[in-house]
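A single chain, nothing else alongside it, follows as structure tokens in the form predicted on its own.
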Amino acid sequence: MNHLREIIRTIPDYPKPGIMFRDITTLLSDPKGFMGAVDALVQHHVGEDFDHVAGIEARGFIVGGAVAHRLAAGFIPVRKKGKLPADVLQQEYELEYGTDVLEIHRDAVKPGDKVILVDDLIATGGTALAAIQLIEGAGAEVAACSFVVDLPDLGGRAKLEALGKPVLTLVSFEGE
């Protein structure tokens, strides 16, 4: 999947100095690249036992929605606070400067459901961990986590694996 690395744009010093932002919009606009990334994620999960794919706002909606479609699974949007119209469950999580809240609809999952969590990128793992807590707090199980990009130096993947979650990433940007 090294060809995906070449398609993903790097924006230095965004959103602040010292950050190398990995922008997947260039991957999304490349038909072969986008299809290849979705196909690779789908292939990994074919034959697994799960009920839903959950995607984290906002780029996780794009990738997760495509994965859910290809796997003939339902899709669960994991959104920022105040964006869902029905009764919600919430999970607060820590950011570098403050906190934020993720939400899912209260009826998005049932106890015992198995969910694949999908997002564009795993960095520190804070958002993914909050999504897992939210989904599992509702009684479902996050059976696997899949990301297009891994920033391993930030430790997010290791945190998810320490919880016993299988993690798939397609491309890694180490030491950057």
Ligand code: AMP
The other form holds:
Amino acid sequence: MNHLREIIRTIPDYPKPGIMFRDITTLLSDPKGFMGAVDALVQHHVGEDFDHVAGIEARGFIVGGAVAHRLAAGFIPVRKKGKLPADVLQQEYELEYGTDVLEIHRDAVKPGDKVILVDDLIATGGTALAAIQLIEGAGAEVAACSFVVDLPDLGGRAKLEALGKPVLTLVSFEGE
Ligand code: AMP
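Alt. form predicted together with adenosine monophosphate, vs. the form predicted on its own above:
Every chain and every other molecule in the complex is listed next, the one we just looked at coming first.
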């Protein structure tokens, strides 16, 4: 996965001082990079027992959509507040300053469905945990969580594993 690591661009101090922003647009625009990342996620999950792939807005739509297509699974968008047209379930979550809200359509999953959750990056895990609460609040089970990038020092992966969720990450940036 060294190739993937090299083609992720780092923007220091974006969106604010002190943040090292791991920009996957440079991975997405590289044909081998995009295919390599999607292949790795697909190979990990192929043959597992699941019904849907859920992706978190917005970069999770790109990676999760490709993974769902390759696994011949349905795709569920987990969206920011106010974007979904039908009846929704909502989950508030903490940002560094203040809170935000994620939503899924109320009928996006059925009780007992198994879902693989996909996003581009896990940092503190707050976003992924909110998505899990939404999906599991609707009676489905998040069977696994997959991310292209892990920022392990921020502890998100450990939080998901403490909940018993298997977590796959492809590239790790330590010390951020
Ligand atoms: P968190 O909820 O702290 O795990 O943050 C994860 C979400 O915020 C993901 O959807 C990422 O796209 C975005 N994010 C957080 N930190 C970074 C970072 N350093 N570089 C790029 N994206 C980030």
